[in-house]
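Encoded as C-alpha cells, the following chain is the form predicted on its own, with no partner shown.
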Amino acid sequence: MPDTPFEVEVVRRDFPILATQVREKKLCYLDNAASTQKPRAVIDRLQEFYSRENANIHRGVHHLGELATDAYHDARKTVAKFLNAKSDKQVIFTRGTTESINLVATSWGRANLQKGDQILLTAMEHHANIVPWQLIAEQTGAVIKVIPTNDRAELDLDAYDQLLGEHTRILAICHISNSLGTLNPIKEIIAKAKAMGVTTLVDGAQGAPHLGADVQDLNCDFYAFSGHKIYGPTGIGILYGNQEIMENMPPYQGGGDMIQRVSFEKTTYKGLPERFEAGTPNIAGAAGLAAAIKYLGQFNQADIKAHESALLEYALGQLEDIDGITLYTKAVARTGVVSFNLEGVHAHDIATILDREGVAIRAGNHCTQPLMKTLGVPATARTSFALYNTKEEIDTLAASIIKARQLFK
C-alpha cells in the first residue's frame, strides 16, 4: 500500500522545472493535458540509463546489453501491473497514444473490417482517434458513425444505444475529453458494446494520468496512453490489448526483433509482445515511464484524485464570475480541464497575454476540430491541472485572465 502522504508543496519540490522564472515571474504551468512535467525520479532514471546501461536489447550478450534488456522487460512488468493486465505480454511499447491507435486501426482493422461494417466514434474524440479510422475506412469500405454530445458536452447515451447495432465492429472512445474534461462512463459504455460482440478501444491519454486504468475492470479490448502525459518521457506510449485478439492480428511493421525466421520466400513472426515492436525501441523511454509509474505509486491515488478535483472545482468557481467569460467545461462528471473563451478576445491572444504573466495554458482547437464545430467556436483557451498544481496558481490564472479582459475593453 502507498505510504507517502500527499502534500502538494512537498510534491512540487520533486519537479525541478517548477522553479523556473518566466519573464521574471514564477512559472505557473497549467498545460498538463498537453504534456506533464517530469519528477526528479524520471530525470535521474534517464540519466542513469544513458550513463550506465545504454546498449541495444535482446541480441547483445555483453553486460550492458543484459542491463538494457532487463530494464526494458522490467518496465513492461511495471506497466502491466499499473494496468492490472493479466500478462505483461499484453503490453506493447509504442511512441504514444497516436501510434497505439494507428496500430490497432491498421492491423486489427485490415484483418477484421469490410464494406458496410461500422466504426463507432464519439463527437469529442481527438484527431488521433478519428483520422486512423478514416484511413482504414477508406481502405476497407467500413463506415464511421459518431455518438453526439448533449448541451453539457456529455455523450448522448440514448443516441449511443440507437447507433450500436449488428453492423458495429469496433467502438473507439476517449476515457476523458482532452478539450473539456468530460469524464465518460466508459465501463457502462463498454459493457453494452461487449454484449453485442463489439471490439472496444479506449483512448486513455487523459484517463491514465488522472484515474489510472484497471483494464480487467473496464473489460476493454484495447487501452492506449502516452508516457509524457503521465509524468514520463516523450516518445514512449503503451498499447494494452486482449491477448487472444492480438495473437490473431498481423504485424503492424516489419523489421528486426519481430521476426522468427526470414527467407526471401517467407517470413515467420514472433508472438506477443515482440510481434508489434519492430526495430530498436525507446529503451530509455520505457525505463523512464516505469520510473514515472513508480513515482505515482508511492501516493494514494484517491488523494491525488481528490486534490485534482478540488483544483478543478475551485478554478470553475474563480473563473465563472469574470466579465465576458464563457466556460465550456459543463459535464456533471469531469476532471482535469477548464476550457473557456473571453468575449472579443481570441484564444491565442489570451494565451499570449497569460504567458507574459508566467502562466502557461493551451489555445487552439486541441486536435478536436469536430468538437469545436459542435461548440460553435474555432478555438478555446484551455487550462489543465496535475498533481503539483495549487489554488494559488489558479488565483494567478484568474488575475491574469482579468488583465487580458481589461486590455481588450
Ligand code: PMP
Second form
Amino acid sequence: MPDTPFEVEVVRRDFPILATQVREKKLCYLDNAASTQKPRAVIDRLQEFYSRENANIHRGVHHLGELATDAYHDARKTVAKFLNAKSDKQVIFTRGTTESINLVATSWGRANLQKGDQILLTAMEHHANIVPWQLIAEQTGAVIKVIPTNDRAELDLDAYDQLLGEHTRILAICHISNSLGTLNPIKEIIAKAKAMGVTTLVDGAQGAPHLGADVQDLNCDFYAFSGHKIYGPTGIGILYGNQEIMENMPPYQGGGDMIQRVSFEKTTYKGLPERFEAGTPNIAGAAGLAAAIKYLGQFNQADIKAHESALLEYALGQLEDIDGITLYTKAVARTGVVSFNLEGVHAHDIATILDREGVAIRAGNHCTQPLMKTLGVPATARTSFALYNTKEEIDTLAASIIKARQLFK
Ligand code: PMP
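Okay, that is the form predicted on its own; can I get the form predicted in complex with this ligand now?
So here's everything in the complex, that chain up top.
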C-alpha cells in the first residue's frame, strides 16, 4: 500500500540532477514529456545490478546468470502489477513505446490486415503511432482513417462514431497528447471499438507516467509505454497485450531466446513473452524500470495527479496574461503539458532564451507534424510537468517568457 505522504520538496531530494545548476542558474526542468529525470532509487538499482548481478539471462547455469534472470523476471512481475495485467506473460519488454507500436503494427498487422481494411488513428498522434501503421498499410493495402480534433484540440467524438465502421480493424490512440496535454476519454472510446469487434491499442507514453494504467479497467488489447518517461532508464519500454491475440501473432524479430527448436527445415517458437523478445534484452533497464515503478508506488497516485493538475492550472493562469502569448492547451480534460507560442518569436528562440535562465523546455513539432498542421503552426514551445516540479519553477518560467518577449519587441 502507498504510505509515503507526497511532499514535493522531499520528492525533489530524491532526484540528484534537480540540485544541479545550468549556466549558473538553478535548473528548472520542464521537459518531462520528452524524458523525465531519475530518482536515486533507479540510479542505485542500475549501479547495484552492474556491480553485483550482471550476466546474461536464461543461459548460464552460474550464480550471476541466475541473479540476472531473477532480476529480469521480477521486473516483469512489477510491471504486470503496475498495469493490473492478469498475467506477466502479457508484458513484453521492448526498447520503448516506438518499438512496442512497431511490434504490433508489424506482427499483428501482417497477420490481420488485408486490402480495404481500415486502421483508425487520431489527428493528435505522435509519429510513433502513425508511421508504423503507414508502413504496414503500404504492405497490406489497408487504409488509414483519422479522427479529427475540434478547436480545443479535443477528439471529435461524433466524427469517431461516423468513422468506426465494419471495415475498421484496429484503433490506435494516445492516452494523453504529448504536444498539448489533451486527455482522451479512452475508456469510452475503447468500449465503442470493442463493441464493434475492433482491436485497440493505447499509446500510453504520456498516460502511464501521469495517470498509471489499469489495462483490465481500460479493456484495451494493447498498451505501450516507455521507461524513460516514467522516471526509469532509456532503452526499455513495455508492450502489454491481450494474451489470446498475442498468442496468435507471428514473431516480430527472430533470434536467440525466442525459439523452441531451430533447424534449416523448420523452426518453432516459444510462447509468451519470450516469443517477442529475440536476443539479449536490456536486463539492467528492466531492473531500473521496476525500481522506478516501485519508487512511484510508494505514493498515492491520486496525490501525484492532484499535484500535477494543480501545476498545470497554475501554469495556464500565469502564462495566459503574458503579452503576445497564444496557448494551445485548451482541452477541458488535460494534464501535464502547456504548449504555446509568442508573437514575433520563433519557438526555438523561446527555448534558447529560456535555457539561459536555466529553464529547460522543448520547442518544435514534438513529433506531431499532422497536429501542428491542424493548429496552423510549424512549431510550439512546450513545457511539461512531472511530480517534482513546483509553482516557483512556473514563476521562473513565466518571468523568463516575459524576458524573451521583451527581447524581441
Ligand atoms: N508516443 C507519445 C505520445 C510520446 O510522447 C512519445 C515520446 N515523445 C512516443 C510515443 C515515443 O516514445 P519513445 O521515443 O520513448 O519510443
